[in-house]
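In the form predicted alone, a lone chain appears below as structure tokens.
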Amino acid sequence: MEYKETEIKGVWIIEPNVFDDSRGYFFEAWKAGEFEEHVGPIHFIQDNESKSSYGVLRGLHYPKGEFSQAKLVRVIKGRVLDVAVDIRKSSPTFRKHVMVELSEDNKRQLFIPRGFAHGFLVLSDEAIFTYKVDNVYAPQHEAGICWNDPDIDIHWPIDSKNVVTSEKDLKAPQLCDADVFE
């Protein structure tokens, strides 16, 4: 696997070595020792999966406090635009974001450490999205930021009228009003 740290320290793009032949393909999706060597020690405790259709935008979400989570995300089917936003006030990259296309074809993964809001937009007819987390989900500690916050200035590649999102995400505050990390 190739590990590439992004312009935001701690956020990594991981590209596997894919072996294709007439039967299909094979790749190692995650190896603890290799991950620790490049990114650092982490103890993933749960895998999650979601299925969404074109235009679905999930995010920008993050769990707060002791329930914050690091994530390793990838797409099994389809194509998404994945975004990690630095919401650590003390960080030199506070408010900055990383945007990466993840797809069944490129098989890239994105590692998002604690202290980031996360979201993705489905660009294909359907997408199956999977991710590892290092902490339990606690809905009472979940927070969010408005997906189209002008202070973050994410350039989503579809018209906003075609975005499909949840009622909760429509009511999410802007970053300036959000409860963020120190």
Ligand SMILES: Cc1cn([C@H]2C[C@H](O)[C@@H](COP(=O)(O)OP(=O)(O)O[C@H]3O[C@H](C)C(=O)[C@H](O)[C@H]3O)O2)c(=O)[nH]c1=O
Given for the second form:
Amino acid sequence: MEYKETEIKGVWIIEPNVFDDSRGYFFEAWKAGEFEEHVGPIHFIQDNESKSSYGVLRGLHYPKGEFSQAKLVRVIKGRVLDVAVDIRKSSPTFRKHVMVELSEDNKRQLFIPRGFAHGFLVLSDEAIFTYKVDNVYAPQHEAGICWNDPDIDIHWPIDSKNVVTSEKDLKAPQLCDADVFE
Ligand SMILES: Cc1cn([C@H]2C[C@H](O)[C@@H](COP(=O)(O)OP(=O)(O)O[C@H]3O[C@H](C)C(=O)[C@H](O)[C@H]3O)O2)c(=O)[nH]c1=O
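Having seen the form predicted alone, please provide the structure of the form predicted together with the ligand.
Starting with the chain above, the whole complex follows.
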């Protein structure tokens, strides 16, 4: 696998080595030792999976405080634009974001450390999104930031009238009003 740190320190793009043959393909999707060698120690405790259709935008979400989660995300069907936003007020990249296309074709992964809001927009008819997290799910500590916050200025390639979000996400505050990390 190839590990490349993005312009935001701590956020990594991981490109797997894919072995194609007449039967299909094989690749190592997760390798603890190699990850630790390149990125650092991590202890994932849960795998998640969601399926969404075109135009669905899940996010921007983050669990608050001690329930913050690091995530290793990838797409096993379809194509999404994945976004990680640095919401640590003391960070030199506070409010900055990374946007990466993840798809069944590129098999690319994005590692998002704790202290970030995360979201993705589905660009294909359907997308199956799967990811590892390093902390328990604590619904009462879940928080969000609105996907179209002008201060973050994410250039989602979709007309806002075609975006499909959850009721919860429709009510998310802007970053300036959100309870973020110090
Ligand atoms: C995250 C999570 C959810 N759920 C249940 C709670 C709801 O009944 C249902 C859907 O939850 P939610 O609407 O929060 O799912 P997403 O909108 O995909 O949220 C996720 O999407 C963004 C992109 C993320 O990065 C987070 O992992 C997470 O916030 O699954 C669980 O039972 N366990 C869990 O760990």
